[in-house]
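As structure tokens, one chain now follows by itself in the form predicted on its own.
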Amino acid sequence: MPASIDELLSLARTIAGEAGELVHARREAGVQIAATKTAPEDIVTAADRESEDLIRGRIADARPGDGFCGEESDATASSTGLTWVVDPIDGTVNYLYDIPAYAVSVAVVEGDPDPATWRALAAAVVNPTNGELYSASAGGGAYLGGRRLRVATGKQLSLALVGTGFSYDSRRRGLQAEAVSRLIPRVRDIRRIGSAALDLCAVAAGRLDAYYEKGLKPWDHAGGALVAAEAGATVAGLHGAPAGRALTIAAEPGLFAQLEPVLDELGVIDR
């Protein structure tokens, strides 16, 4: 089904409104753990599925025919060529600890989910905490509600807040922090916030200069990623790979690479 990009943003930025509704009340009607995933810490909740229900739902009545690819739920393949790639919440563990920092995250790109060969065209990203919803859309900008994003140049590495996250395995995630350790003298410091697709945007909209991140999936960051770059980021891995599992960066150009190198040296891609 033909549909202009500022068609698709608008679905995306109503569908993750509605859902960033759901979820924040479902928040304050008390959080339900339905499984766990890959560790005891990787946890799903109720407001999870029942978020990614509710976006699977809205996306097969105005878009039947694309495809889906979810964290909750499987895969359905596209017809019409874009893929909605969708994490119902983004930062499950802080919504469970009620810790105002987790989002609605509803990408749509072109090609099959992969972010090696996909072109992401339009995202959004809610914070149900405090409304802020962040939109962005191939060739048309970042956005915080209706504010403009642009990253700031000329940051230096030693002025640098740098974001970064960690695995849920507990021995991949001690490597992690030996390589913030050794990192953190070189920056001005270190924030670990614990949603990716918020980290991206916030670098967007300067609240971190950089992000750097191992092991995201395709819907931790496909919305954030397009929000980061819209607003004049470099988003990739190491050495011109593709922002993906093995390591996803964010930030200006010129602080990317300054960056890069120093990652690289830590070995963090193959931690």
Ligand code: IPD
The other form holds:
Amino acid sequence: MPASIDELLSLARTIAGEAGELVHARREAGVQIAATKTAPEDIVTAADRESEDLIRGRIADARPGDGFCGEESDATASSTGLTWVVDPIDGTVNYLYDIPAYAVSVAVVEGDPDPATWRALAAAVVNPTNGELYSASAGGGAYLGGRRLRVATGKQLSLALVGTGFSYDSRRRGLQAEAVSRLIPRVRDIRRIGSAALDLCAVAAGRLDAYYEKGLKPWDHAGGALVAAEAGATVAGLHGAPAGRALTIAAEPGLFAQLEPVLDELGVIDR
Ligand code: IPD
Ligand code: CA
Ligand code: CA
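Pass me the form predicted in complex with the named molecule as well; I've looked at the form predicted on its own already.
What follows is the entire complex, opening with the chain shown before.
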């Protein structure tokens, strides 16, 4: 069934909001680790699964035939050309510790669900702890609630507040920390907020000047990357590569041009 981008955006917002309420209610009731994944530090809670089930069900009801690619369940192929890329809780460790920086991220992309080739159409990222809802659509701009977001230009790298994240793999985390130790004298400061989706939205909202991370999965960045890009940020990897697992950098174009060669020099892509 063909849908307009506005309809997809509206659906993404509604579903992310509903899942956010569920996740928040479960947090109030108390959270326990349900299982570990790639490492003991890489956890899943019952609420992650419940949130993904809810989102998956709502999408299947509203858009039968669309594909689904979420963190906590098997992918479903698309028969419409559209696929929903979903992180049911981004920032699960924050969620476990009740640190109010986690999100539900719901994005819909056209083409194969591969960040190298997809075209993101619409996205919603909600932080259920404060009700902030970021959303964006291709060509339609980025919003925080009803406020249009535009990245500020003219920032010098030495005065940039830069967000990043670390791998669940302890060896890689150590290498990433070494790179950060060499970056931090060259920027204003570093933040490790703990949710890639919120980091990308923070670039859109001017709460971070830049963000970079190696190792992101499609659901970590699909929604936030569209929000950042629609706010005017460049979101990409090194040397014109698309954003993805190798590296995701987000910053307004002038700052991106200053940060990219520094990250290249620090060898972040090999870490
Ligand atoms: C993680 C968060 C974190 C980032 C990791 C992600 P999860 O997602 O976005 O900030 O540094 O790379 O895996 O596991 O909380 O969904
Ligand atoms: Ca995630
Ligand atoms: Ca997650």
